[in-house]
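In structure tokens, the next block holds one chain alone, the form predicted alone.
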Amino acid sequence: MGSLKIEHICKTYGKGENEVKALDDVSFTVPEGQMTAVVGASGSGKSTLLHILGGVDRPTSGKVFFGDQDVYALNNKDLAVFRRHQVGLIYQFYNLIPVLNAEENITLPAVMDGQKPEPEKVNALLELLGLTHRRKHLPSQLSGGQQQRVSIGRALFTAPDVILADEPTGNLDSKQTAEIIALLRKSNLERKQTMIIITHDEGIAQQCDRIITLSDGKIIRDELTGQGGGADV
């Protein structure tokens, strides 16, 4: 299931000269555990991707197939159940509730789903996360990078078989951004997590297996980058 094919993928806005065209013909597949940065100019495409492969926005024509599961076959309910258990998000901006301390924030899919969240397993991401001494803190009692690891904790509660996530050390400085992405990387590697990021941090790109560039909506480069992880393309 933690495999992930694109097939002819288009994306547009807009009408007659108005159109805009954020996806053309977009296709790759991206195989089991392989961690995949996503790479290209402000415009170019990126994020709108990302959503399409989170089912969040579906694309105008095209196909999205997780394992065996064509995504937006699925009608608007199933679509939903099915970005909660397959599919960790992990944004930018954190998304975090701010009533709610670290722990809660983590376990909130859980809880969206009517179940108890099981102590071991919150212990055990609390630690992988370097949280447990910040599990009762709120978010604006944490730094940004304490905040971004929260983020993550939620997107890897509920243990998905695709981590998405869309520049997610962007208000990070560079001690921070390091530990977000071994984190990413050791989750990848541990879990055999496959993973997408988008990201304009050539530095960051160059640590996933394998880079896919993005020009006006197009795929212009596609190679693997010798880290090892990944399947050949």
Contents of the next structure:
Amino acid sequence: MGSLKIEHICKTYGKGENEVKALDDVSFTVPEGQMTAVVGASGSGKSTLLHILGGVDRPTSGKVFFGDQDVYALNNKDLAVFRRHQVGLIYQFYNLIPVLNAEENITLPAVMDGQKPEPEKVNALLELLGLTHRRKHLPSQLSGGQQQRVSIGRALFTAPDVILADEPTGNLDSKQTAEIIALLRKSNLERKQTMIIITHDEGIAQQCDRIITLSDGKIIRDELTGQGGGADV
Amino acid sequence: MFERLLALRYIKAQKRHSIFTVCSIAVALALVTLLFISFSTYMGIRRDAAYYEKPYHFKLMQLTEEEYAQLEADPEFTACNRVTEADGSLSAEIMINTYHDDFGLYINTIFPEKYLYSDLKETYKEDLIDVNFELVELDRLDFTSKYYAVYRLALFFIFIIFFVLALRLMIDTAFEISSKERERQYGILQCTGAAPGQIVRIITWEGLFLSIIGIPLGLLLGTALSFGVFQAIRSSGVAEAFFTAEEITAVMKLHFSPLLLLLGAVTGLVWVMISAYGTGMRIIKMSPIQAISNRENKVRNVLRFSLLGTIFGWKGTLAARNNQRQPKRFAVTVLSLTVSIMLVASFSLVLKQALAGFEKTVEVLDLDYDLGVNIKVDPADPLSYKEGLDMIRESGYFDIDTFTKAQLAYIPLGDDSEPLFCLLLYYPRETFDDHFVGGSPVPYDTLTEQGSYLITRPTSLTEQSLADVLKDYTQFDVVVQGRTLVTDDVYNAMTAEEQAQVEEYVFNDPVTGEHAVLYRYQTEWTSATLPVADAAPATKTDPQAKKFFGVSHDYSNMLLLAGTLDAYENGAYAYAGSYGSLINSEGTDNIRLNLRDDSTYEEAKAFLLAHDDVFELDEDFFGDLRKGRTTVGAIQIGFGFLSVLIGLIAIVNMVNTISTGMLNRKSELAALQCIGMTQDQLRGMTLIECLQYALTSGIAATVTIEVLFLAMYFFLKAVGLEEVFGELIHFTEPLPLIGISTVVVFVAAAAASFIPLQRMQKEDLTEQLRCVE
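Having seen the form predicted alone, I'd like the form predicted together with its partner chain now, please.
Time for the whole complex; same chain goes first.
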């Protein structure tokens, strides 16, 4: 279920002379459990790709398959439920809800589903994130690293098949960066979650199973790290 | 100066926002202009009405030609009009424009020898001078009037201070909305070296430029609005309650006070500058990177518990906490909504109750008839009322409510017993049956023919007590009091011994303490035998029965014998001697009348006034009530207008607050959708936020009104009037209006939130998220 396949994705912004192709006929598959880094210069289409994968932004053309499910064949309501259940999104600027405390932010997707979060599950996740003592704090009362951990907790809480992270360590120092990446890797291994991480950090990219490099909306390099070796496109 | 250039460029670039801000300034200023013009018009109309009634500050009377010439030559007078009075005497109507601390002392300087004003008694010689106090006060010619002017202005400004705050919020919100979209650019400017002061100056310049368009537009709009409202009031007929048709033409004009309009414009400009400055200060408090990234994460505290959360779950919790993020705005908006709901719900109710209270008072005091008329009679002629009564009957305008001829009598009960006093009452045909419960047991004509009487009693007397009174009487031997008028000539011709037998009817003037002999009379007692036809209980509302049995204890043992007016005219009047009785007869006989057709009130009144040789209009309850109703109507229109005005301001503020809140949370709402919130859930949460505004305002209005009602009830109880007026207080009566107002607020709030939501949903989530990233 956690495999991702995108076929001939194009995304165009603007019209006429102002038309900008953010993604130009991008296709690839990410098998279940693979941790993939997407790298590229600014404006190469990384964030657009991530949003399209996460069901946030509709492509101009092309398809995204989540297992056998054509994601953009879903209506808006089902698409929202898809995001809630199947995808965990992590942003560079966390996008936490300022009126909810750490625990409430983490459990929000489940609560939206009408579920009552299991205390054991919440405690275990907070423990894993190192936020037990900060669980009742509002985002404004947390450091950047702590806020990002809350954001990761929110993405992990419903145990989605896919985690999509957009520069998750872009705002953090090197120590916090190492902690966050370790956390994501641990979750990836333990839960066999498919992960796509957008990053500028070569070091982070090298810790992933695969690196896709984008330039001007096109994949210019798709390589496996470690056992897979590189495969230029 | 690059600040001015940038301000102009931003205005041009963000046309929609600029137009919105200009409109907000214009609307806020239009409302203030309307209030200021209303105030100056109210004062102007009062002044014109005072001048119309008496076109002078003071009028000097009984003048000689020399005195008039002296007045005419006085340079201090702006007008000195010669008036020849009906009796041929000379008067001068004088206008001045100079201020005098003590007006009375000033008057005394005109003709010191006349002592026109008594400083000791603080009174004017009314036969020599008439001061138009209202005009003196409104023209602020003495210290007292200056004091009142300050008092009035203070009240007015206390009244509008709420409006000023609420209206300023409109401008504030407009600035916040337009600058919100530009925060990033201000951040960039700061990054490129713009000093915080320069950023503030850009925004204040922008405010100044927008004011140049907004303020004149607001003044024009407010003036047009004032014309519209004034025309509406004129055509509503409200003015007719206070003025005659001629007065309306003369005084009902719109008044503009340039000073107040200038004050309005300055107020508007100050508002705009404060709003712009405040917005600028808020922006420069952010670090440039915060402004660029536009990340506001300022929530420091949230309520752990919320009622909405308990009722609506997580959506309720989020909604309650979202509203809490702008506590000042929430409080001001809810306060203005509460006030407008209260005004809508309570004022029409309070005025309705006030009118009901007035009508109830009229009923309780037995004044529930239209007109009280005195028929002028000759005290020496017991049948002289007939001419007036016949004219009333033939006019076709009236139904007789009450008319009674009365004679005082007593029944001798033996040497050792106190006599039983009784009152002989003669009722006209039209009202005869109304005086007895179930009507008269004996027809009017039969009683007239027999010259017999009905023993009547109020319903408070028991059957047993009636039986005690009746015993076996079929007739009474009575002695009737008659009073014979003694004219001055007859009195002067009497011997001292005879004069000692004459009684005087003296009038004591409560003001002057003066004693005046109105007439003199001699009392005679005439024996008569009165046949009794039957007994009949008097109705509760029978005024005579009430007067003699219910209210006055002195007469509580008095027997009432009711006969017909025709029998009185046929000869019963002679029981009281040849001149009849002087009871209740001081040269007039009072008759209470009801109008057959209310629409003929003016004609009927004109009829009575046209025959002032026969009639004297004593009470005009119909006119009073109509005036009361019209006044209540006028106040209702005024307060209706006021509540709509406050309601509009409140709703505009709420709409602005909600829209701003939504725009501020644009990226947050997108993030919620990114993690799986459906659009239905988003709309649900927004609706709950709106519900909180409406419910909080509705509940606050309900509680306040109920507390006021309770206070009124306890006040009535404290003064012992709760039995009479307590029934007018219905605690549940305002609830439907509050409910409707709350629903209106909710619908407006829902519309206010759905419109930006709808617009946002046209954008991709990524675009909405970019507000953050």
